[in-house]
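Take a look at this single chain in structure tokens; it is the form predicted alone.
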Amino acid sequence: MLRLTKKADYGLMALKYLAEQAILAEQAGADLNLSGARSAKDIAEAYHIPPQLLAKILQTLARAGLLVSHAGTNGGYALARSAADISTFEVIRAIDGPLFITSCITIHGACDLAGHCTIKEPLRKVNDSITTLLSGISVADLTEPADHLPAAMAGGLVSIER
């Protein structure tokens, strides 16, 4: 079964949280440069994520250019771009690396069945379809509607339905 890693789940949840916090700050008329940053601890508590693991994930996402890190007392993490401009594929790739549903490489190099394989091309098409689908889903698509945000900030899981 194809599934995301826990780290990718947590990364998507964290970006969803930050996107929703930015929406709430904007609704309140706050300066997004100051109020958009949230600590790893705040995010971990909101979604019951192990804080140390989340801190590492957030650092990875910052190195990938998806988050910006703000140091200091009111510091934390904020989205580096608009939530609508960050795809779920970018998040998953930053955390888990390239997406492959099968491996055609062995310890010895090329697959032993390369000359006889009949599934490589169909599986490449499946892989490309998954990549395209995830590239078309933004972090903004994961957020709750603005009128539901205060209740949603208590936590929850990311669910992608199509």
Second form
2 protein chains.
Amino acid sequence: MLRLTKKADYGLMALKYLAEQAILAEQAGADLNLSGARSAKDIAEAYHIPPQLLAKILQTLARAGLLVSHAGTNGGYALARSAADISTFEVIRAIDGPLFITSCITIHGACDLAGHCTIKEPLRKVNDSITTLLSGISVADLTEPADHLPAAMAGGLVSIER
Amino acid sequence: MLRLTKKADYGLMALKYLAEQAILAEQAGADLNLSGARSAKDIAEAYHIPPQLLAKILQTLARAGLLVSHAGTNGGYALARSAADISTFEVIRAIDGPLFITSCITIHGACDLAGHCTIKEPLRKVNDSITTLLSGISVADLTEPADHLPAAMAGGLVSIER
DNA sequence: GGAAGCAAGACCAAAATGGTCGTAGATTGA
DNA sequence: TCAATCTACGACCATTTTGGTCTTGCTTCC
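Next, report the structure of the form predicted together with the DNA; the form predicted alone has already been given.
All chains and molecules follow, beginning with the one already shown.
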């Protein structure tokens, strides 16, 4: 259930990588103006991802405004904003598109017919909930050691009122 | 993002329908021993779902123990338990299988290599969170009018600790 | 000017999804 | 007991999505 595509996976990995590079670049000295940019090829090799595929994903993310690209020798991609300001939701939506949890919803919830699939209204809420959950997780959160992760994700905070 | 399959949609619709039938049957009089059973064809017609497809879905749900089936004339399917005791998570998992949010996880999180996709640990938490969310929503919740739905689903309760 | 890199679109193969068909077995009512 | 319903199940097929490749062109830097 609720699988996200490999492309989104790759995208998140790449962003995480770039976030780490940005930190390294910062540590190396701000005066050098190193933005932590890396070429698609570098990232692909680091994670054993098909380079051309990753390139396309990065292009998508750049078009979405999450990355900035720089062509030419020593070019590459870098985060457009701080890693803490990029949510995983944005990334996923940029790559996988604005898909909703239930099939028969486009933008205006116009199902095939009003009578059927009364299901979708409740599911829409679930969808919103997941959206806010993902929106609350930034790329920076991904770079942190697995130990002290965001707490709500453990599941305890999600409660249902009957 | 995070689309669930039409089959799961259909399954939820059918369960909702059966839940409503069970209530109706109960109101009609407990002495009649009406279990609210309905044939796959009836449900399919009610929602304009391909009958044969729905039949297969219902079979799956019956095998999963969520429904009880009865063959023969006037046979059909009915809820195996109270609608309040069947979570949407069970339904989705029964139909779509035990899929995880991130691609490279089976049961024991053995990714292709340790180094790559350090992403998946955080995502696993997201997965758990969604699981608990869905587990908290029962089929009975789906039958209620859309107004007073479970509160946490609105998103307010889901918070992230930084 | 040439190498390194992004940009973009056409294209393709494999897998998942949605749906159909046909047959067999159970149950009930006439 | 026979026919009408209904479930059970597996094979099968078409369409879409996904993952991935190839080609071509444009930028930038040395």
